[in-house]
Amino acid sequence: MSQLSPVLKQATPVVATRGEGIHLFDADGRRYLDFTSGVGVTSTGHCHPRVVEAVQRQVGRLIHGQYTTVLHEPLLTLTERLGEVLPDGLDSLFYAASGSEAVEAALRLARHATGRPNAIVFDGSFHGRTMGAAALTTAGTRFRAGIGPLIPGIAVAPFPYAFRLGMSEEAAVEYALRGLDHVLATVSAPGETAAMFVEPVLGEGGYVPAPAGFVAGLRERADRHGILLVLDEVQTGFGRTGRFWAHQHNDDVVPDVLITAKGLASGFPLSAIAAPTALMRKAWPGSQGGTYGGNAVACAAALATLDVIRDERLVENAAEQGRRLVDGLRKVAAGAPAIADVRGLGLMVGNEFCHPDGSPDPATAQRAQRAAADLGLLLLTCGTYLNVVRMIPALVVTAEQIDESLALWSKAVAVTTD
């Protein structure tokens, strides 16, 4: 009898039989509040009726038309529609099937376009598990250990993780940008640096928003040195943080390349990189392709996702309910010394657990996550030390569901830390 790989570790004990909105149900009919959203994928909730209808309609017409062989209407329409939400000037798209694949395509484009070999990433980054993406990932050794040597030419600069650095956000930004300048002076010369890859909010690295001024500082240095600025919005894009793109919160910055996936298609595998056409033309012939990129059914799901986000004002809802969630979580943390920090943007919120001396406390974080699951609230951990419990409900979440989650979380924390 075959089985799943024993290396796969389940975050919760749930075997889901169906999903509806913010809820998952098991075979016994037990209802769970799903604050994992398939790791930020089911942006419009489970089985949103408009997404289901669009997918069912498309399946009856064309399931797959490989898009370097034939074009199809959902692909062309999606490309046009994404132009309405992408930053100005990013008018050319390449589609793939996963975030890692899109990251690899962005790295390939950067090297082709600049003729330079190196890339800079930031401490705590997560860009994927494939070989190139893993080389760009520093969120934890679990993502890259035992598979080396990884591709060369990747340098790591500091990220302004103010809480961990013990600094104000302003001081952390200054520290991180000085560190980047030091990397450019000592490890990766500007003339050999093709791109800087950065998440506007660290994902697997601990749900740490980049403070105001950081991305603008990267943009200034990129412009000065002819380096491409690549924003990885795989987890943060499509309204997750209360703006359509997370980088729109603090800095008036337009990237050279934007990477998107996860919430793009409400659960169907689809990713993309967007760049100006003049830049995209610099990719070498044959360097972009793939069997499943731009799949017709996934594109239909993405079109329905865009409609739902617009018509149900889900970006605005993410901002409103995110504030409610953070306020409630901070009240819970006020009575639980083990929770040392609560932070986030929109519906992308982390609770960092620490020992009294400030060192990471993954054991308590994981006990709290498991206790929440026992109570019916599904959550995930993240962070280099897995000491951050993250909350990423679908963008359709209501105030009542936020309050229900807070009540369950408060109980989970109480039984864990008493």
Ligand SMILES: Cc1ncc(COP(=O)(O)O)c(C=O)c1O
Contents of the next structure:
Amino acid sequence: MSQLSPVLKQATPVVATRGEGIHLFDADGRRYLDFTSGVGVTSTGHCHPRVVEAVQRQVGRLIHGQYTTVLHEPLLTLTERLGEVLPDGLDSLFYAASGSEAVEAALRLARHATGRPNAIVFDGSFHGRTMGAAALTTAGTRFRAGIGPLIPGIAVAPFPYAFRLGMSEEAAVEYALRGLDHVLATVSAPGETAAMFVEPVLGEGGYVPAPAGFVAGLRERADRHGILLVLDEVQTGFGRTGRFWAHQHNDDVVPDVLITAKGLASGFPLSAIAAPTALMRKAWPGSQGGTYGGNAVACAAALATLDVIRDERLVENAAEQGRRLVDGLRKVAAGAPAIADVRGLGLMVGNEFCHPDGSPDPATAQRAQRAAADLGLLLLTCGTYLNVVRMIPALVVTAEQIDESLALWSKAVAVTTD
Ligand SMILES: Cc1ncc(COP(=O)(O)O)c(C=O)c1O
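Please supply the coordinates for the form predicted in complex with the ligand, as a counterpart to the form predicted alone shown previously.
Shown next: the complete complex, the earlier chain at its head.
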């Protein structure tokens, strides 16, 4: 008998048979409050009726119209509609199926457009698991060890992780920008640097929002040296952080390339990079593509997702419920010394567990995550040391569901830290 590869690590023992809104159900009918949303993917909740309807309609018309062979209506309409939410000037879109593929597409574009080989990433970055994306990933050796050699030419600059650095946010930004200047002076000369890739909120690296001034500092250096600024909004985009894009919290800095995936299509595999047409034109013809990019059903799901986000005011809801969640979590943390920091933007919230000496405490974080699952609240860990419990409910989450999650979390933490 065949079985799933043991290479997959399971965060919970749940076998899901059905999903509805913020809930997952198993075969016994047990209900779980899903604060993982498929790692930030099911933005409109599980099986939102408007997404289901749009997908069912599309499946009956055209499932796969391969986009280098034929064009199709959902792809063209989505391209127009994304123009309504993308920053001004990013008017050209290229589609793929996963976040990693989109990251690779951005790297290819940056190298073609600048004729330069190198890229700079920031400590704690996660940009994916394919070989190029893994080379850009520094969130943990678990994503890179034993699979090298990875592509060369990637330099790492500090990220302003104020809590870990033990600095104020302002000091951390100054430290990180100086570190970047140092990398440009010592490792990756500006004339050899094609792009800087950055997440406006570190995702797998521990749910750390970039403090004010950091992304603006990157923009200034990118302009000064002719380096492209690539914002990876795979996890932070589509309303997750209480603005449509997380970089809109960062002094409204406009990137040269923006990468989106995950919440874009409410669970269907779809990703995209957006850039000015003049920049996209610099990619060598035929250098980008893929069998499944811009799949018709995924595009129909993305169109319905955009409608739901607008009509149900989900960006505003993410901001409001995110504040409620952080306030509640800080109250729980006040009675649990192992939770040393609670931080987040919108509905992308992390609880960092540390020992009294400030060193990471992954064991307690993972016990709390498992205890929560036993109680019916599904959560994930993240961070280099896996000592951050993250909460990423769908954007449709209500105040009552946030309160229910807080009650369960409080119990899980109490059991764990007793
Ligand atoms: C910021 C970021 N970039 C890229 C990726 C890779 O996306 P995928 O897993 O769809 O390849 C992820 C996935 O978690 C991510 O969070």
